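One chain comes next, on its own, written as structure tokens: the form predicted on its own.
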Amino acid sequence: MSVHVQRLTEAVRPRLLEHFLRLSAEDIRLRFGTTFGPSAIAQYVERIDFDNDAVLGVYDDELTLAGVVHVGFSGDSAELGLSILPGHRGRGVGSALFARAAEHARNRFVTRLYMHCLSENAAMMHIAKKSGMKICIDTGEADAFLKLPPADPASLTGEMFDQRLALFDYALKTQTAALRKITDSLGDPED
């Protein structure tokens, strides 16, 4: 099954907050490196600058944000933070989000992708290793780096195509959800 990653806009801020609030306390600690309560998460989501940073997401069939990566830009480097809802782990969502984030950063003249996480975050360590990142572990924390190749016509076209495909996937999921809702409201004709 293909995982379609979409660049998100300011309009999805409420869904983004909902995504983070659905994570367990342990998942939040692993994602942010510390424990955050709902109000701190709401402040984090409110401060995201959708114009300068990139937020990429994967929607499930119920139109829930199953996975999200926030790419923060600083000069010629970018840092990413990734989270996936429990029911969607182990299905390639994290790898797809990472690959799309790397492609997006590459196409914005970023030369180095950076990730900071707790060294006990096995899922992120796995994605980092699988993606060829160089990992430095020190006192329970890990920093991972990946040198990105320069953008080229294929990477630019690929990103544009991926975004269009993700938007089409979302449109199909929206129509399917609407049809499901209509069908459910009609009920069983034999009742």
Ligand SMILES: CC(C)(COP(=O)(O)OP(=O)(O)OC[C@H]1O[C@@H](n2cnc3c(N)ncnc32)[C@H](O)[C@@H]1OP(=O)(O)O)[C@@H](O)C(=O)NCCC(=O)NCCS
The other form holds:
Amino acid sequence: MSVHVQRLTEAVRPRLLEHFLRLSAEDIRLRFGTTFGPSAIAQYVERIDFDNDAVLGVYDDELTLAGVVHVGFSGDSAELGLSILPGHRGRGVGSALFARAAEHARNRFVTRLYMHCLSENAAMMHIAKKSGMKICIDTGEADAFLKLPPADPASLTGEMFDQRLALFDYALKTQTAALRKITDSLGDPED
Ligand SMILES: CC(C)(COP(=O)(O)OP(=O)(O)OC[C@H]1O[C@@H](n2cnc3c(N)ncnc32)[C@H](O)[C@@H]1OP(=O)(O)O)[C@@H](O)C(=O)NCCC(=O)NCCS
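Now show the form predicted together with this ligand, given that the preceding structure was the form predicted on its own.
In what comes next, the whole complex appears, and the chain from above leads the way.
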């Protein structure tokens, strides 16, 4: 199954909040490294700087945000945080978001990509190792970083192409969802 990752705009805030509110308390702890209630999550979403940072997402067929990565930029480094809804895990969505976040950071001339997570987070540790991150573990927490290669014409056009493809995929999903709604409202012709 191909996973289409798109860069999201500020307009996505309500859906982003909905995404985080669908995660369990344990997922929130793994994602943020601490326990956060709904109002703290709402504040976090409200404060995301969509101009400086990048928020990349994957939509499912119902146009729900199945997976999200927030990439924060500071100087010549970037830090990412990933979350995938439980029903969409184990299908490559997290890995695809990680790869696209690294590509995006590389294309913004950032040289290092960081990730902080709990070392008990086996799936995330696996993705980090698979992606070539160097990992330092200390008292149950892991800091991982990846040295990024410089941007080149292939990485720049590759990201542009991926974005176009993801927008096309989103448009198709929107049309299919609209058609489904019409078909459902017409009901079964046999009735
Ligand atoms: C961690 C998380 C992002 C992974 O997302 P995902 O979409 O399931 O990831 P993928 O399907 O791309 O890859 C998961 C990989 O981890 C592996 N994995 C899953 N559980 C594992 C475990 N317990 N031990 C080792 N590897 C494991 C899978 O086999 C897969 O490996 P593969 O790609 O080599 O086959 C998701 O579980 C999540 O959102 N968790 C809650 C929030 C969180 O922990 N965020 C990370 C903080 S930065």
